[in-house]
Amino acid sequence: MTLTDPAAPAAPAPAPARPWALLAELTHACPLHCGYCSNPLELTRRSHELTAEQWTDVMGQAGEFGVVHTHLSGGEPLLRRDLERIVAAAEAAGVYTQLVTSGVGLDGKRLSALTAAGLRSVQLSVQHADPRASDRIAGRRSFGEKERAAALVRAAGLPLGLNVVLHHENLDAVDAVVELGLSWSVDRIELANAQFYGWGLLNRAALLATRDQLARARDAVERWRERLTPDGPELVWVVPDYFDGVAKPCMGGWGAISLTVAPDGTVLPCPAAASLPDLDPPNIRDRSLAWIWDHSPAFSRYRGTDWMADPCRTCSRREEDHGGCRCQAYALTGDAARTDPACRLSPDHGLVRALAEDSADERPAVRQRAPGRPEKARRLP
């Protein structure tokens, strides 16, 4: 891929620190239909995805640029027949690879090929510890395939993480989820309270937990942390957005430590940033990773603190929470530059309080994530 970057400004500002992490969204195609999915409602067609050759160039640029870790994600990355080539390209560039997968479609032959290509670890998603509940949330029978995938990964000697997105339908199963992780001999259990983007935002009224649920789940996590031995799995609790009154750091800061490359080559400061209006994100087909990081308006827009208005501008936490999540601010207020309403100091915090209080009311049914646009978008290339 030949790139011609425009010259930098005559007197450019100091280049920002280099990112260390890359989220490589290889495809939006997925065999599951999870209603909490944060991918866009408008999914990238298979015909518009970057080719293996283009992903090879991305990984080469990332390695030269200082990226040391990439999550190979989607959708379901196993639907890419050329996944082994992409893994090998990252390995050749000196970038550590973690496969983020549903486990559907992973067999011994495929895992062996991926390991030979240089795959270093696997993060496996599970929707619930109960097989029937997991299948219902996922929108298809898949728990058995996840269980087999976990056994294959452990037999291959790769580090294995378990990721569970928590919401109203599974938050009361934290104890069972941890027990499941122990029985599968995982190295890490990430209990990630749902964030509301894409299909998750569409289903927020159905998915939002209650305060009582969150309190019980938090207590369960603390009990397990006391019980687990130092050589047991790492237990991670990702705090919920709407209940604690504290804004979470936006990806460690907008354009600060990580970047996302979407299936069509769009480069974003965070996975949900495509939802922001007028961002005009650049594409790796047109510009180099270095130019995008250092000079693109999309990456500089909310970088640092100069863009902030009060109360963020004068807040002592502005270098810690970075004003909270830009995508959440936009989703709740229509203005990405406002203080994240999750923060109790935000003038819009009442929006979040109202949502949290309404979460115990009668709920609509969860709308299952669409498989793609159109159905043929799920086919392998």
Contents of the next structure:
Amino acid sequence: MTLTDPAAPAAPAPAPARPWALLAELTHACPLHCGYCSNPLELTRRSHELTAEQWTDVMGQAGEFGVVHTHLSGGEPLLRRDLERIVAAAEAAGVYTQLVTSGVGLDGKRLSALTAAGLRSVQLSVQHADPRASDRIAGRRSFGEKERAAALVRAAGLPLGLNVVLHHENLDAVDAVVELGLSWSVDRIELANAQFYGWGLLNRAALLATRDQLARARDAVERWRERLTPDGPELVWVVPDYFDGVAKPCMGGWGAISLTVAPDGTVLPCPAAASLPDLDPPNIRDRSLAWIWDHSPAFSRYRGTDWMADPCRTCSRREEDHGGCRCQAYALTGDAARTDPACRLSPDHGLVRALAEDSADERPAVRQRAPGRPEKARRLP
Amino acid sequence: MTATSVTDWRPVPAPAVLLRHDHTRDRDLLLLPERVVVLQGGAGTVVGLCDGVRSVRDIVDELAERFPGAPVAADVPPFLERLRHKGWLR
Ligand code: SF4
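What does the same protein look like in the form predicted in complex with its partner chain, given that the last one was the form predicted alone?
After this comes the whole thing, all chains and molecules, with the earlier chain placed first.
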């Protein structure tokens, strides 16, 4: 290392690499009430949402800045009557669109309008392969509409992915879920082990799998991988990080490849980062996307490796997993700058292990997602 | 394998796949529902010729004319075959 004159102006830091992807959370409103939802407990009210004009501007800025892909998500994005305009704005900005939906409210007319606006692909959630169980987890009769939505998307020729969040109540149904995906002719089946943020964190004790359950589900996935032909659906297993002892490379790194715009215009490095109390995230109403990405303190905060403490600081995996998830570190230790406790090298790993090993027979009921404070949230029937 | 010889095949991107030039990074990309593929070298030019009208033979001839001396006859057909195998070309 060479000593530099402290009075000399520092060379300007190189601008961070540009983002590839934008998660556009168009609304927190949703007809379903899934207890694993990662939306914050304090849901943004409809009156505080960005307008279609503002989203048009967001898409324009994003395309200009290098974003090539957007997930139009929520809540349920179909609840925005102006969704078609937002899709058209993304398409005009050269951004590839994927609708992330529960399927509720997707009829033929709506789908044609969205396709005409330039919608490229659809990811459909289902809560279970069994209609009654799916409706129960969703807190509303919805399986029939999902089935219809899948058929419509297929008929329109759009690529279709099926996303199933896995937890204690449906992990034993992995075979049936894959069969459902096959019968709906989907291109991709995402078996996403529940992550614990927002409502999902509130419901962790109810949702958390047991080790046996996970082992069985993993075996089932392996068997399907051997059986599925190359033109069959792609099978994606999103790892349960509480159980693997390995930190996930959350978001591909903080402010590294993707950004989230929340319903009220808050711009975040990841959707869960709204939970960090002292982040002070910027808002797209006040600042440009370029400034937010390149210069905002919130996006620089945990970018790269300089912020790391031991054990991450000197770990050979730090460039690959980026020290795991900041929001999880905060949720479990109260300090977002600590190593993600999911990592077995973390001094706090005992916290996660205790949760994972404690396969409780007595589980609390899932508190279903609903607007207002969670104390008032509806309980499972 | 299908009965059609590879040179008669008229490749075209699968409906989910979009070839796009990224002006910010000056790269050709394939955009898919869950991924972005950054095409290296002249790969974008090759995929750009896959319009469902030109056969592989036409594409090779056209590239050979545009890039004299480049090993297009040897490289392009297996490259297209690899993209077909991934489901990105049909
Ligand atoms: S110590 Fe940090 S960098 Fe190393 S594996 Fe664990 S989370 Fe990743």
